[in-house]
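Only one chain is included here, represented as structure tokens and corresponding to the form predicted on its own.
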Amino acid sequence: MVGLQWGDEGKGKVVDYLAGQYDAVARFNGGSNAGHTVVIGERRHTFHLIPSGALKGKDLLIGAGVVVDPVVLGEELSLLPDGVKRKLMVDGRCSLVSPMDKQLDAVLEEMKGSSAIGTTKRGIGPAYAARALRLSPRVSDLMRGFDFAAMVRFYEKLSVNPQGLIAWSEESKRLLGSLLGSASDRITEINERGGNVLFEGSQGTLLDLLHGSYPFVTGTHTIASYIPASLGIPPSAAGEPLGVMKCYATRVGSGPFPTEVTGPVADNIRSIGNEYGATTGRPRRIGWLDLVALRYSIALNGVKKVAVSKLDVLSQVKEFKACVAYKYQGSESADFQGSLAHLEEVEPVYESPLSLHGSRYDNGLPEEGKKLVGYLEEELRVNVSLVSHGEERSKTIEL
């Protein structure tokens, strides 16, 4: 399961509603960025290391492509019943989120000043980038004990209390040892006695390191072919891509967004859909649906099926937009990748196809619901399998 658009495509929902049917959940990738909200009845669970599965009883697995903070893990597993942590595991492999990464986060987007990214300052970037320096502390190296001298070496310029450090790290140890393991040899004890895992991923594709806007993109891959090499299986063990997208779309923190919008049916469109990070808290930017942008990220992860979010958001706006093309010195284009170059600059071009003010779902998909499914699936040449008109669970209707 990926996300299509810039994030917050409703992951965390899509994953508790079909968690039911595997008998795992895997994280593939990011870590405490990540923030997906999972609503049953009036409870309210934003999950932002531990697989969205948890409510289901299901065996929950964090892949060595996943950057572990242990503070909020910690914090994370004390608001959840007691049997959550023992269906955890945590692969040995990941890297370690360290205070020194947080500060570091901080400090560049304060150097980088009017072209900060707009992080959210929880020490990603910094944990991926020294893994690629081969300074961090894995969660196996920590348990045998791990000589930080290096790292704090390459840390000097920071604030560091190397006493902290160590009660960081003793503490890390004690909650991360009854959780160490291999993702990868569950992941195929699983699959060899005739059982499947749904691999959760976090952000969007169009925020992938590579593929995505850099450099306003997250600190590692966000897309589907990432899931063989972060939890350690062969690509065929990886199954069909699932996507997941917003009938509309918004973005967190700088970059480009072609289609953002402001004002007035920004604000109606953020307070009726909530539109707030889960992690930060930050108003999200709006804009207006991308069929450019989707269809590129649905080519990149080969996606056949896909969930479709928010529909109730768009049954309370009088308008709906869909960007076919982006217009550019002149000229009209629905090359997403051609236009990366120039994404800021970019003007879309619209079409409104139809409406869905006023429609309800108290007897299932209303016919103008079923209209926008089979625009999204003519438009996009995909099958839409799930539409979800509400955060609550049992808002879910499956196609």
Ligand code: IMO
Contents of the next structure:
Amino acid sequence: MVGLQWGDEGKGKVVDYLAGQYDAVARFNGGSNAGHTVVIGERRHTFHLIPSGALKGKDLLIGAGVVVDPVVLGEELSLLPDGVKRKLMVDGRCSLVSPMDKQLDAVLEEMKGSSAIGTTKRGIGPAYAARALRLSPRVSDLMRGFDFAAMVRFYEKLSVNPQGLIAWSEESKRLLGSLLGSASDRITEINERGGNVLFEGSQGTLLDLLHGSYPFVTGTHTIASYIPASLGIPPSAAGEPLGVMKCYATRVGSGPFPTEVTGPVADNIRSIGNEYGATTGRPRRIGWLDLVALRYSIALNGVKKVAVSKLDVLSQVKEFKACVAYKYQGSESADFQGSLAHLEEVEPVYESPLSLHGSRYDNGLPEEGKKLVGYLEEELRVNVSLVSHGEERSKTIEL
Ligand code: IMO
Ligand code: MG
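If the structure you just shared is the form predicted on its own, then what does the corresponding form predicted in complex with 6-O-phosphoryl inosine monophosphate (IMO) look like?
The complete assembly is shown below, putting the previous chain first.
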């Protein structure tokens, strides 16, 4: 499962809903920058590092391509039933997010001034960078005893304060010791006995480090082709990707957003859709559905099946617009890839094919919802397999 937009597509809800059909749920990218919310009745939990299948009692795997912040992991575990810890395995090859990575994230953002990315300040970029620099310990290195000398010298040179590192590493060892394992071995085992695993992506395709709107992206890969690399399984074991999309668009942080709207229309959608970051609480930027960007994401991930979220929001909004092309220097194009260099300047070309205003979901998918599904299936050449019309678990319709 991958996000097809700029993150916050409703992935947590979809994973929780589908997890019943799987033996395990594995996170394969990002870290505690993710905020995947699951709502069951009055109960609400936002997952940052722990896979969103936790409330379904599934085995939970954190793959090697995830950067693990032991402090956040400990906090998250403390909010969940005790049994969750017994189900959780953290791959020994995961890199850790150290307290210095979080400091460095903040320092870098400040240094960039007006070109700051608007990161979650969870230390994600620096943790992946430290991995590439071969500077930081993996979970397994920490257990064996890691020599922090080079890392400390590096951070001191950068004026990032390494104080507290040893206490942090001891605390992390205590937490991670019992969780350590090999996600690839576990997945192979599950597959060999005929079981299956749901791979839970975080962030969205357009935030991918290589294929997103660089430099306004996250520190790693968010696309389906990262699943086998991250988890250490052959590409053939990764299965069919499911894309998750919202029926409008949002973005948190800086960077180009061609279909962005501001003013009362955006404020209204933000308030109805509760579009505030689940990790940082920041108000999300709001935009209309962007079919140009979605087609790019769908092609990049090889997605044939999508889940569409937040139909209930559009039922409370009078307008609905979909961007069918971008206009740049007088000419129209529907090529997102070709627009990447000038995404800041493109003008969206809209159509208003339908309205969901006033639609109700008490008796399944209403006519207006069916029209939207038909429209998306035709425009995006995918099958819509799941529709969500509210954050609560039961407000889901399988098609
Ligand atoms: P989920 O999994 C939305 C955004 C940040 C920022 C950029 C880089 O809940 O969809 P980072 O801290 O990753 O270096 O920030 O990426 N971002 C997200 N936006 N949803 C997320 O996760 C995000 N994780 C990171 O806002 O623009
Ligand atoms: Mg989120």
